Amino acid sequence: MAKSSGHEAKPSQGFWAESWRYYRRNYRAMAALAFVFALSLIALSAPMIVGTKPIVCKYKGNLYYPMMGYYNNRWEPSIFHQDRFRKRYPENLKKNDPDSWAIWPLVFQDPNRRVHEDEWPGQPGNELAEKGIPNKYNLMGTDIDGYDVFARLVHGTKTALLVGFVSMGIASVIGITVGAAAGFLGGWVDVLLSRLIEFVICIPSLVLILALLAIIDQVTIWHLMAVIGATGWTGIARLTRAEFLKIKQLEYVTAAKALGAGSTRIMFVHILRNSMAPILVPITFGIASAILTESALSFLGFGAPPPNPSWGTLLSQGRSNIQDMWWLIVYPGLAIFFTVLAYNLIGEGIQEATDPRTREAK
């Protein structure tokens, strides 16, 4: 048998694999992706980084995880409420059970209250207002009420990322559904949905959000995410509509119709799958916009109430004390700036990696 003298052709990569290869060449986008990944780890492990509740402890012969109370108040073991710990674990653990032991967070500070003197052996109490300058116990100082700024920034990471992902998840569902229906069905459906999109665009989003929040008695973080998502879908809808208008004219869609594929299958299997690349770009930019919107609402006093720590709330406190408490402006401002910048760089990287014209230019 004669041997082949030519080189074997390498199998071609898929679109997403090739896009990822181009994305990895963008060092700024990769650094931004690593930054967001680090923020996600901080948000998930915030009670292990800073807090006054043990990560795990042995008390009266049983193992407990008091740190879960930072995720949800109902997850904190009830035995500590029954024994009247009053959130002061170090002294009460040994007083009630000399054989108890605990593993503590890296930094003993609480995002939702002021730490008092000798609550941790040898640690002074948090200073109030302008006296709470950064020191070895309060790495980024304290706010007006003596709450540790570093603790509130770390635990506020969860609020910022949750608002970005959940609100844009809601906006993506609404925008993709409306845009897909308008672009695929056309006719009077397209006219009505396009007018709806234009109507929502004409209303300033912040004004619409404030109007919607005004009719809610007790605003929670979930209300905030739902309102931001319900007002941030228009850009996604317009781009989805444009992609559907373009792709539904291609030959493979006509072939799918000839083979008897239903409208739903054509919309969400054949067309949507091939239009996701450009749609991901406004979704990524929208996450950054949602974080900015939440911070702006908290800055104005319309954000989620305590005990949800928010970067915008810290900025609001620093606004009236900017000369005496500079740390309330610098650290939260840097956190918001770098987070928004990271998402914008990720969106720019996705746009460059998924656009063939940009690839050819480079």
Contents of the next structure:
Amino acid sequence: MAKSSGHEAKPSQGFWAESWRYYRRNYRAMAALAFVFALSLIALSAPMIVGTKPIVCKYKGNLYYPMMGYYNNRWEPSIFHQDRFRKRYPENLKKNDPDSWAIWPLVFQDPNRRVHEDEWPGQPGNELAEKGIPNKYNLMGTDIDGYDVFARLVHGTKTALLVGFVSMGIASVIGITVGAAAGFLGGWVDVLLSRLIEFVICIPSLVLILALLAIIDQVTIWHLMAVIGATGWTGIARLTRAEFLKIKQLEYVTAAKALGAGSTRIMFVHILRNSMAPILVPITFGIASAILTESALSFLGFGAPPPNPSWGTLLSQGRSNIQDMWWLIVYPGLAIFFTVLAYNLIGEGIQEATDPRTREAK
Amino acid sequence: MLSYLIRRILIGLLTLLFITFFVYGLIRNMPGTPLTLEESTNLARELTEEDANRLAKHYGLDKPWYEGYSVWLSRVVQFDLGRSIPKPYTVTELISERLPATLLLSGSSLFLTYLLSIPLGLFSTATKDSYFERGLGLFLYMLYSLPAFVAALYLQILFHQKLGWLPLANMVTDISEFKNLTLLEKTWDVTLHSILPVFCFTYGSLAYYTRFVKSNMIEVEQQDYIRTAKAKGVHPFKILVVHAFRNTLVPLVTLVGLTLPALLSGAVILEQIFAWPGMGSLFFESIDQRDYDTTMGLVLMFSVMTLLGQLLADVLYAVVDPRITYD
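Form predicted in complex with the partner chain structure, per the form predicted on its own context:
Full assembly next; the chain just shown is listed first.
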């Protein structure tokens, strides 16, 4: 593999380093990767971009970080609860402690409630429903209850990304285990597991998802992820099985066996590492489709309950008000589209960069 | 081949048995029954306890689910899919009532997909690496990533709300007046209503198939016999269509087998958005209303189609590619 070029004795690149080299040449895939990276940053720093709680403030001589409340309700400093702030930070900070100061998020809006007049000095209150057209205070308008759409989109990024990663994480674990066992062990295990895969493919995923969600009492976003993951592993399992069938014939596996390595070790240390590249492709595409499934479920009204801003929930609100609230459809729709597109492009990029056939074509 | 077919069919029947058993257990264990769910029937509020028990007995809801399954199974082997509980029809009637609407969408969408994707795919192979082809490729890729329900909403805003050219949803303008229209008016009315749904059904698979045709063509184009044809001076068009394309038919034909279930199952979300009275919305309603027999009938139909489609794909594969045999 290592070609001797001008520089002699340079250690040959490993498989992943070389793949990365090929991947980097694909500017579309790189742009997609940058986009997903930017989305993760937005998801992590959502409360600093848009919120009604200060990022950091000095209050009665101490420093507090009230924005932590957006990550978890319990992380909001309790002193503001005791001093009866009732989520109105700007006026109460000044009133209770004239010497206080605070650093505010870039946009003063809230994903979980309506912002009223003069909460922020000089800023008008959010309009309701069809009056909430996008303006300079509500960049993407407001929804039926007067919640800011931009704030909900930014805070909903976390949901979309988490759904993609967690549900595909679950699906990968199931899919790889089932596929590896079927492909490597063969025999009746393979027959049984292949039937199982076919069985899950044949069950309409809508029945499975809706039934599982109906059986759970209080659906949270985590249940949704688990259910999407539990129904979305078949493609990964089939590919893993095919890869294992192919690789287990190779001589290095026989060598490992001869050295006394156990089945589990051969499966997960020796074979899996070599089949990781093709398996990564359906996983990446799976992230895209998991995000789609989540927004579709939220759209149908089976999503996570509030206060979990989800892009699909916004869309479904927009659908019932399609006559006069276009902004509820256009912006969340774009967000879903670009995220799905980005993951598809990354998947394609990985495919092209790791497949020797397409590599040589370049 | 025959013994292969028989073995596949037997395994398929076994799979069907497992699937129906599992799904029956699943939906019977969803909380609520058609009798208790408020949205499924207005009867629920008026029912006395005695009546409710009598009805539950009548529909077999008082028995545990595995007994209900055996009753259902014994009816199905006699070709009786049972009847809907919230709706006054048998399952067969419901399905045959909804099937035409779905076939109209999926049939015309499948037809359009093949009609357009093959020329488009051949065109992109012929103009490979030109700027136009790259632009087209990127555009198709973006179309492929655009979720159908987002596209549907965008198109509704554009063509109904802003331009006012097309109706928002439903299959006909007014059901009660529809009977009085002439045949031409009827066709026109349904056509107008189906433009947006058919488009949303089609564009994703169109993009996918075009890319599929193109990537297969590019693989074939590197074969020696294509070079031979070029060397002896065959016209490039003839090489493309007669020599190369014929050999990409193999994967294309097997894809037909795999699209079989999609032909009948419709699409739940699209049918919801366009208020289209098809199989997808029937399926969704039946799960939502705990209409056990209807759900089971549909699940049975979809799984039979999925299994048949896979079998058909494997058989077609052997038919078009003589190198493949099943013994």
